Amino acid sequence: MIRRDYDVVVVGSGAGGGTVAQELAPLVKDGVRVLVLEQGPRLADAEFTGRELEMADALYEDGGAFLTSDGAMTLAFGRALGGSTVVYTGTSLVAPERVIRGWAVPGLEHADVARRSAKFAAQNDVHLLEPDLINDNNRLFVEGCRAAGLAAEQFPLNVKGCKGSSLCNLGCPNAAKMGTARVQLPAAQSAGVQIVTRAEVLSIRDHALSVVVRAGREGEKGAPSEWEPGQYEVRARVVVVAGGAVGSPALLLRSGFGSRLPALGAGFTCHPAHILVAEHERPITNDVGHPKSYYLDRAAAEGYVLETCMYFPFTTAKNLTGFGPAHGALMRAFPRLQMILVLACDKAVPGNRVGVDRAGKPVVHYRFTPQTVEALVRATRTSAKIFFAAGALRVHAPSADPPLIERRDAGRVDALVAARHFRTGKVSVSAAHLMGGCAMGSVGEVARSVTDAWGRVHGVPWLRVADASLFPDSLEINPYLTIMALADRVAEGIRSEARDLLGAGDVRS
């Protein structure tokens, strides 16, 4: 056993890791040592190929398809350095004020989350994406929803110098997207900050974490770890987890915290999600430009979410029903195809909740409410209305009964799309929104929550937490913005109580 000693150690690098150690770089120049430690691999910019298969087991946990307890689900995560970050389209959002306000964590309000927000999404270099590189797939959806009487809204995207691959959830292959590997753990690294891959935490017990440092398999994308392959004890006054809704509340429950934080691990949601697709007569640009530059936010109406996508040929092949001839013919309309997102606002509920099995790995249960399934019913409606009047000929919908709807029956669609035909296993659902485990709430209210407002886990002073496991409930927009403002309070909260926690001065700004 190697053993190492730091001031400060941040596990994971995403949208919270890399944000709280950039922002705990100032303190190294006052001789505080941080470090920041990650399971994936660091990926060379030539290694980010956009092939399907070859990028999914590189970038992702189970090559994209970690699975719920029952099945039913996959959930999407990354596992390389700059975490999720690396695989999302880029959507940049400010957590709606009424999601905030019900959240209802006494020390958080949204205004402080919108300020922080704003900050990192200048980093970012957040905007709108110019007209002349808005492709067929995202103008027919805006001119869908107009006709069928919606509004559109465009997503700022933290792109810089977008090519148009089209390839985001594969890693981009132009540098383009501001991840945090390219805009945050960059900085905290020049200021001094170690960054340590290929290293697994599989526990924290009492200021030490137990690390395994793992060497590539033969062929596997990535440089070597910084550190030799071994097994190591890092010794920390503070600890910052940072390993996602699925991986920070696992290490905390195989580390023991589970006695002590019985909320720890409880109130998972996920955004379920699945696509949904339409035919056109002509070929359209659907599978170059940005994929993700449209959405329609009925989260507050109706409990959904839908938003522009463009997947890949084995992606799109998994998600849509059925075998054989039809699939076929559908798989094969490809370069005419149309797809749209569609999302449910799931709310957190007993049982839905992370877990471990025996050998200490993450276990996640969820099924799927009748609100959530009628969530998902009625934005497969309003989908398919908004495909016919973008003038499609058919849509592939899941939830309908038959699934594929020709344009003959585009006045039927409120009673062929119904939640008795959305069956758990047979109607392919994923998510990539994953919230939850580690709630923030009232100081010291153990029964219902992990951390405060701060990310202070309860009873532990030198254990934070800092990402999406944080968030009470879902947020019903797209997470990462939020995820980096409630990491920045975070990284402030430790700066401000360096004098205690690591013996330094105190440094706010």
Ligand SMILES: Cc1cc2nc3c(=O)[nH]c(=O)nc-3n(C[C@H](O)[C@H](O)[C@H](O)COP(=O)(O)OP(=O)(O)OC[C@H]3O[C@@H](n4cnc5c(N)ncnc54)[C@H](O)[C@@H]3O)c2cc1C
The other form holds:
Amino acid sequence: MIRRDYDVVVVGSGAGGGTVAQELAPLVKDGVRVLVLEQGPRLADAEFTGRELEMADALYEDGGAFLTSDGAMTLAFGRALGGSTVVYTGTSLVAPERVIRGWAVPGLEHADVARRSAKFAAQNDVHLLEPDLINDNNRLFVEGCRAAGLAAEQFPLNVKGCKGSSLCNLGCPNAAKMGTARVQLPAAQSAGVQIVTRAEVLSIRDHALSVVVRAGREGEKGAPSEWEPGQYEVRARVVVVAGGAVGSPALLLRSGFGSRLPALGAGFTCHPAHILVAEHERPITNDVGHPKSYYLDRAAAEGYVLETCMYFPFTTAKNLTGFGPAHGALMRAFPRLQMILVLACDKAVPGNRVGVDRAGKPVVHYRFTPQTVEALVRATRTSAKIFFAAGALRVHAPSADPPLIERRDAGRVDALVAARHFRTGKVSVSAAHLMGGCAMGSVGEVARSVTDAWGRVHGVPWLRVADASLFPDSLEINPYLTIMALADRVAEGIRSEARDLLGAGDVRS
Amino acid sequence: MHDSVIPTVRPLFRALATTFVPEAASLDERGWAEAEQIVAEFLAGRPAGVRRQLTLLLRLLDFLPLLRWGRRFRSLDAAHREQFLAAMQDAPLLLLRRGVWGVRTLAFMAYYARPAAAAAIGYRADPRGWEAPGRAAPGPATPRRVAGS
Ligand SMILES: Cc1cc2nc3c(=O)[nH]c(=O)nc-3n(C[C@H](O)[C@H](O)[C@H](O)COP(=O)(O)OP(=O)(O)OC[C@H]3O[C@@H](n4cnc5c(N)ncnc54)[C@H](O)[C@@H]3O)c2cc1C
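Return the structure block for the form predicted in complex with this ligand; the form predicted on its own was the one displayed.
Next comes the full complex, and the chain you just saw is listed first.
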């Protein structure tokens, strides 16, 4: 066992961890030693090939095949330097005022979240894609919405020099996406923050982290770890847990914090999503151009959001319902396919939670509530209408039986798409916006929350949480900017308490 | 790559895969080898328990048709295979539905993750994006800035 000493250790390097690393970096010049431990690898630019399985295997937890405990939903989340921001699509939205108000976390104001989100939007080069870079898949969504009497909105995106590879979810092959591995982590590193990859934190006990550093498998992508493979004990005065909505609660549960924090792991939510596909008569540009430039926000009114999207052959095949000749015919229509991702705004409910198995591995227990299923069904009906209004010949809707709806039946969409056809285990549902598990709440209120509004774990002053697990309920929009805003608060809290926590000066830059 | 699943159930796996993806019937031995290698690599990264469960599930799917048609899955004709798997994906037991979903996913992975299949369906995504040959070049870039709204 090799021992290392630091002042602050950040676990995880995604939207939360990468932000904390950057925002704590000013402390380094005062002699504070800051370390980021990331279990995933650091990939070189040339290793982003855009090849589907190869990149999924390199960048996602479980190669992208992580399932909820009953096997009914796939959860997609990153495992690499930069976390899920390596594979996210870069849509950059500020949390809705009504959602932050609804969370009712004492000390958390929407204006503060919005101000900090704007700071990171500017840092990440967030802008609207110019009209001549919008492909047909996105254009048809806007036109379909307009024809159906709905107002699509354009997504602000955090890309710089986007070439339109459409491969965002396999990691940008052109280094154009401004995730934490491109922006915040390099800034932190050049200010003296140390980053160690392939370093998994197994448990945390009383200022000590048990860490295993692994060598890569033969032929695996990514640089070797910055540390020699082996077992480490890393001691820290402050530990910031930012392993994501699955990783953070799982780490704290296997570290034994569950007994003093009964809310740990509870309140998991995730925007369950279907990929819907429609076939047009003629080829459209779909697998070139940024895949996600527009959305339709029906969260407040109807509990769902529609987003443009475009996926890869295997992902598309897997997400269509059914099999056989009809499935194959749709796959062969690939150059003519338009796609919409429908996301339901599920609520945190008892029973949906993160736990750990006997080996300490995360297990996510999740059941679809009738409200979530209804939201998916309403979203599917609206999408089908948008597809047909955009001129589609047929629409593939998972909660219709049979799933293919022909144009002659466009007027019967409301009857054909129904909750009774949503059969768990048969329809493909996936989620990439994972939230909750270490909910923020009132100071010391252990029955219902894990931290206060600054990510301070109740009763454990040296332990902080700074990622999507802080969300006390669904955000109802794409979450990364809000995660960065919350992580920024956590870092500010540590800086302002630096004298007590670290014996360093009060640094509020 | 060591694979403890496919070699033990190869004919059955191929019978299932061609039912899920009829196009797979036209694969030659090299095509099958490539498809099975993809699955083998994926399974090699999964825990041993998952591989054991999968082998059991595949055998179950082979034997279940005996109850209805007196024949194993492998011995059914194409129409009955399709009918059986369609019934299984609607089975009252979630365990069976998700089991079929899982095998279906492996079949799609085997077939569609091959570059030849991607090309055959007309998938053309290229890291060079708009700059790839045959893609319309976009106009000059003048990004509009917004403050994270
Ligand atoms: C495919 C996809 C597309 C998305 N698109 C968008 C989008 O367009 N817009 C948007 O706003 N959001 C998007 N998201 C969601 C967004 O990326 C995530 O919400 C966000 O990155 C979560 O931040 P996080 O810090 O909570 O976790 P992550 O970013 O997932 O980072 C957690 C990191 O911690 C590491 N870790 C976990 N446990 C340990 C441990 N014990 N030891 C060491 N390291 C550990 C993990 O390996 C991981 O790298 C997308 C997500 C995915 C998967």
